[in-house]
Structures are given as C-alpha cells and as structure tokens.
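Below, in structure tokens: the form predicted on its own, a single chain.
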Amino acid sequence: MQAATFNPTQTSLVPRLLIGLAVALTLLIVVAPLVYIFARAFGEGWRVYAENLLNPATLHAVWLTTITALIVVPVNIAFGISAAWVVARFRFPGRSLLVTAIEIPFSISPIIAGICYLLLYGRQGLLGPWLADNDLQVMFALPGIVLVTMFVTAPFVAREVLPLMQAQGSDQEQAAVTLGASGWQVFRRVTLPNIKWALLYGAVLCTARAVGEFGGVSVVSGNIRGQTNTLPLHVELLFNDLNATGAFAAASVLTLLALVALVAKTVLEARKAR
C-alpha cells in the first residue's frame, strides 16, 4: 500500500481560500454599507451635509442620545461591578437565579421590553394612575427612554467583569484586608486595577448599544420630532420624510460613533488579553 505524500501546496490552499472568503464577505457585508452611507451623506456636497446635521431636530436627537448614554452607562457600570462582585465573592441562595436575571435582557426582544414598560408606567398601565395623580411622566419622555435603554444594556459590564473576577479569585483582596485596608481601599487599590480593562471593555460595549438602541426606545418615546426622538429614531423619521440625504447624514454620525467604539473595543481586547 502506497503511503500518502505531503504536499505543502495543497495544505496552504485551504487557508488561502478561507481568508479570501472572509475578506470578501467583510467587504460585502461591512465595508460596502459603510462606504455607501458616507457616499450618500456627502452626495450633495459638504454644505447640504452640514445643513442637515445642524437642523434643530437633528441636533436635539444628538443631544437626547448623548444625555441618555451619559445617564445609562455610569449606572450600568455601577450595577455591573456590584453584581459581578456579589456573584464572584459570595455564595448565597438564589445566586444562580441572579446570574440568570442579569442575562434576561439578552433573551428578550427590546420591543417586548418597551411594551412591558409601557404597560407598567403608561397612562393606562399598572402605575399610570398614580404617576398621573402625582404629575410624573415616565413614558414618552426622557425617563422612559433612559429606563428601557438601561434595561437593554444592563448585562454588558457585568458579563465582562464577572468571568475575570471569578478567574482571579479573592486572595489579593483578603491579603489587603489582613494588612488593615478598608473596604474602599481594597476596591480602589486591588479590585479596580485588576478589572479595569474588562470594565472599560464592557463600558464601550454598553455605550455603543445605548447610542444605537432603536426597538425599545421606539415604543416608549412616542417618536415626537424634536422632543423624544433619539438619533436612530430620527434617521427613520427623515427616511420616511423622503429626506434621504438628511437620513444618511444622521446615520453617518451613528456610524462614526460605531467606528470609534470598534477601535476602542479592539484596543481594549488586546489589553485584556495581555
């Protein structure tokens, strides 16, 4: 029986084909749409592009999106660190249930989450009459947008920090306590430096998701032009108004934010792997 011969040309052909396929799909699925967005945004020149971006409704959408992210991300950072620390450092009844609860936003459609908030805080919802009696408006206002965005982005920080804290263990923290460090000193000088790259990575993902959230916000915001429209909703509104250039101009802002988040994500991945 003749032994099989090793042919390096054949073995190198498969990786080349796979690399070529990956590059082609990336160009088709990712690069081409990005190029098209900017081509359409600047299709009528810089002046028209600037006029669309400086439109009061667009500026308000950018402002509302920014305010939402500035509220949501710090809250989720605090929640993510607290949840990860409790799960990684303690054993208690319901611990696995807490881990499952943290993952719930990933398994529920944002639109369903928006409807749940509407049925809870809306005028005809469970808490609606009480809110109306106390002149508090949650739905179709900033609080509703913040709440649903907070729900959708809740797991990102916890999911990045928890595995790292579990892998590192608590030996360094216990040693610091033995040496007389207070709880705040242990967190600031031991826990936080050990998780900082995972924490930043989770914060970047949380920010990107908060800025680009559409489904849940579309339910609770009311889509009021110049009042409760975030940037993703404003893009849809401009497109429905047949203002394609304005829609792509607004979309280019979201695209730039996504590219910045992607670069930050890549850098932080390299730091975390190190």
Contents of the next structure:
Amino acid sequence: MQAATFNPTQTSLVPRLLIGLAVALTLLIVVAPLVYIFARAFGEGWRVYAENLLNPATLHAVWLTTITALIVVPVNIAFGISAAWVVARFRFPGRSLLVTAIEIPFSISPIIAGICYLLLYGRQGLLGPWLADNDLQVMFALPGIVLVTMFVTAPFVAREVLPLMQAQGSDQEQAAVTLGASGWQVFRRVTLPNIKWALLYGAVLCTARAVGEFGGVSVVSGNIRGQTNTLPLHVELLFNDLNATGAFAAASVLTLLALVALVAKTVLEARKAR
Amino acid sequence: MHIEIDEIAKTFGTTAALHPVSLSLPSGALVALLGPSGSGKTTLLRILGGLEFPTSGRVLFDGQDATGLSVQERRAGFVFQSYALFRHMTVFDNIAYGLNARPRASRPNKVEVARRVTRLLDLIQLPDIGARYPSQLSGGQRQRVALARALAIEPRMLLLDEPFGALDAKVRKELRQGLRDIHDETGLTTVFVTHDQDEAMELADLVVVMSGSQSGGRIEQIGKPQDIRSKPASAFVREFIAA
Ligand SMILES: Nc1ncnc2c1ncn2[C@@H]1O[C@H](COP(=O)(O)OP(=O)(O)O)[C@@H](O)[C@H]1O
Ligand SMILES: [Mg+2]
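Got the form predicted on its own; any chance of the form predicted in complex with the partner chain too?
Time for the whole complex; same chain goes first.
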C-alpha cells in the first residue's frame, strides 16, 4: 500500500511555507550549534585543538566518563533484563508498583537525584558516619558519580525490553524447557536473541545518557579538577575559565559520541522494527 | 509408555481447573482429550508434560511415580497450540535445538545432528525447508516443524495442544492423517487436545470426553470412538458429540 504524499511544488502555499519553516528551524536550532561547536573547537587550528584534547585534565575527564559508562551500562543492561523479565513473566504483589518505580528516574530532575544521594551518603548524611568509620568515600568520588548515573539511566533498557517480552509471551521459553534446555540455555539461546535489537537500542540510549549526564553528577562529584570531573562538567569548567576554545574542543568529543550514538540508534531502530 | 493419572486436581488461586480426575492410557495409544473450552484439557496436558504441577494426585509413567519430575526429566515431546517455534532460528536449528541442548557427554556430534534433522524433515514430508525461518512457512508447515522438533528429543510420549486449531479445514484434514502416520511409525503414546468431536472420533484410539464447571473440569466418559457414539455415558456427552 502506498501512503498518500503531497508534492509540495504542486500544492498551495501553506504546506510549502510550513516545510520551509521546519527546515529553517531545524537548521537554526539543531544543526547550527553543532557546526558551531566544531568551528570554534578548530578555530585556532589543528595544533591547538590537539593540545586542548591532550591536556591532562581533559584526558582525565574523558577517562572518568569512559569508566563511568563502562560500569553503568553493563549494570543497567543486567538490571533492565532482570526487571523486564520479572515483570513480564510473573504475577506478584507490588508488580505494578515495580513498573512505576522503574520509570521514576524519567520524571525526577537529575539534580534531585544528586541531592538525595548527597543526603544519604554525604558526610552529614544518613550513612555518612558509617561510611567514614569504614573509610569509604562515596560522595565526591567515582562511586557517587556511578551511583547517580545509574539512577538517571535506570529505565532505558527495561522500558525497551519489557513491551517486547510481554508481546512475545513465554511460549518459546516453555518450548525450550520441554526440549530439555536448562534455565541458562533458555536465556542464552531463546530469550536473549529474541530481545537482542531492543536490548542494544536501549543500551545505546543508556550510553548516550550516561556519557552526557550533567545535573545529577554535578551535585555529587564536587567538581575537583583532574579528579572528579566528568567530560560534561569539564566543559563547563573550561567555559567558566574563559577558555572557550578548550571548552569547545572537549565539547566536540561529546558531540562526536552523540553522533555515533545517533547513527547506531537509527540502524537499530530499523532492525528492531523487523 | 503407559501413563496413569491418579486423582489429579488443580486449582489456580481460587479458580478450579481440574476436579480430581483419573485416567489410564495404554502404551502406544493415540488419545484425544475432547471437551469444550475451559474444561481443563490444556491444564491436564501441561501437568503430564511437567509444565504445571497438580495441587493433588499423582502421575505414573510405566508404574513409576513421575509427579515430582521436572519438565526436562519428563522427556515429553510437547507441541504448543501456538507452535512456539523459535523465530530467530532456521527450521533446521529449531529441530536440532533439543539435541544441541543436551549435556556434552550425551550430545550427538554435528554430523549425527544433521542426519537426524534430515530424517525428521523427511518424516514430516518437508525435506527442503531446513534453511527457512518460521515466518516463511505456512500454518500447516509450522505445525509439522513443531512436531519434528518435539520428536527430535526422542521423547517418551507426545503431547499436542489443539494441534489443528489454527489451520483451515482443508489443511486440517490432511494433517490429521499426517499425525496418525507419525504416531503409527513411532509407536509413541500420544495425547492430543481438541474441541472438535469429528477430529477426536476420526483420529483417536481412545477418546476422553471432558466437561467444565465451577468446581473444575471433570471426565465424563473414556472409551473407543464407536463406544462413545453408541453408548454416551451422560446427557452432556450425548449433546456434545451431536453438536
Ligand atoms: N495459568 C492459569 N491461571 C489461572 N487460571 C487458569 C490458568 N490456566 C488455566 N486456567 C483456568 O483453568 C480452567 C481450565 O483451563 P484450560 O485447561 O486452559 O481449559 P481448556 O484447555 O479445556 O480450554 C479455566 O477456567 C481457565 O481459566
Ligand atoms: Mg486449551
């Protein structure tokens, strides 16, 4: 079946105007800032750009952001699959509460999440004295950054995988069990391949968000230059230092990652739809 | 294998699915569980296969208590109403699944797996579809692939839930004979669920007529098709087979 389409050149003025407006706004709001980031980052030439990137504080920020993502994304995948599986396959009291709870991070401002963690794990916080007694540093250190990023990204995988698991039902898994498969074999050879594309899609969204998270992390990181600054925080810091070229160089790394994620997302979306 | 069902009852929460039922299925028989929707046929079949556990009662295989055996230990070839083919695997891999899932020590090698899958594809008279995916098959072909997949594990019995339910009338008739042939060739004790009395009467050696009620499904009559036709044991049976 062919979808009805207008040929704007043959129709009246209004559609043509609206299309023009949409294109203009997209260029202005989305494309122009992206181009500007790279223009400014390379504004003083390749050498300055490379120097800015190889600056130890910037490299440290890239490293910290990478480590955070490397911890957060796998945990998120494991959490997302387990949560979706439990909700899709079992009826238990509190099930709908769990579904709602998974979505909470989407409706709470990341800053609030950061403050909650601060109140819980900070020096004056609920668990603060116990953590201090045991020499555990959570706030203003990697654990705090990881925890807040996990909170903020928690729903991404679960909400992609859950509807698929629900739609597919458990017949294939039951069939595998009657054929003698163990629980692990069922998961590995039946459950996982069936949710593969949705899972990867969720993981890409999760990665993009984990890498770009600013608000929540800014509360718990303490902004210690070269120590607890993730890449987004570092961009802000350089900007406040009036080092615009440095800030744009660091921002260009984030932008590149975002563009890669966008391509991956588009490819996976097509796969998922099949 | 001889199957004995001894006073099996099943409730789901507050829903009674099976009133205690007892039934003896002789080895090698082709048995139909016949009854209206909600009479507990699927539940009884799933209990036999170990996918559901009875609230009370016992299941005996060749005289041995099998009530506590896990699904995997039952070795029942189960054909689901939806066929439940693995949609991301080829027909070949679907049929080979049970063999490849075996522990290494008892797993046949690649050549042997291929040989067995080929033989099963011949048995279901679809020798050329090994490379296709389930989405590329017709309903009748899917049903036969599900049957081959269940047979691949060398099951001790064959359990089929409404195996013809999703097919149109013409294909249904053809596949009835197909099931009869496969049953005769393998000699497996076979139980299939149906709500179609023609299907049950034409195909089965033994028909179990079930009825549903608030207190759970129960067995109205067990007998050869001609006996059920000539001597219905209750008003329910008389009306159901006349329908
Ligand atoms: N998993 C389940 N949870 C709750 N009730 C169930 C479940 N499976 C079956 N039942 C109930 O048990 C009764 C018998 O169902 P079933 O065995 O599917 O009947 P049939 O296959 O003869 O249509 C029905 O009342 C049905 O609603
Ligand atoms: Mg049923």
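Only the largest set of C-alpha atoms that superpose within 1.5 Å between the two forms is called the rigid core. Predicted, not measured: the structure shown is a model, and the values here were computed from it. Residue numbers count along the first chain shown, from 1.
- Positional change of I19 between the two forms reaches 2 Å or more at the C-alpha, relative to the superposed core.
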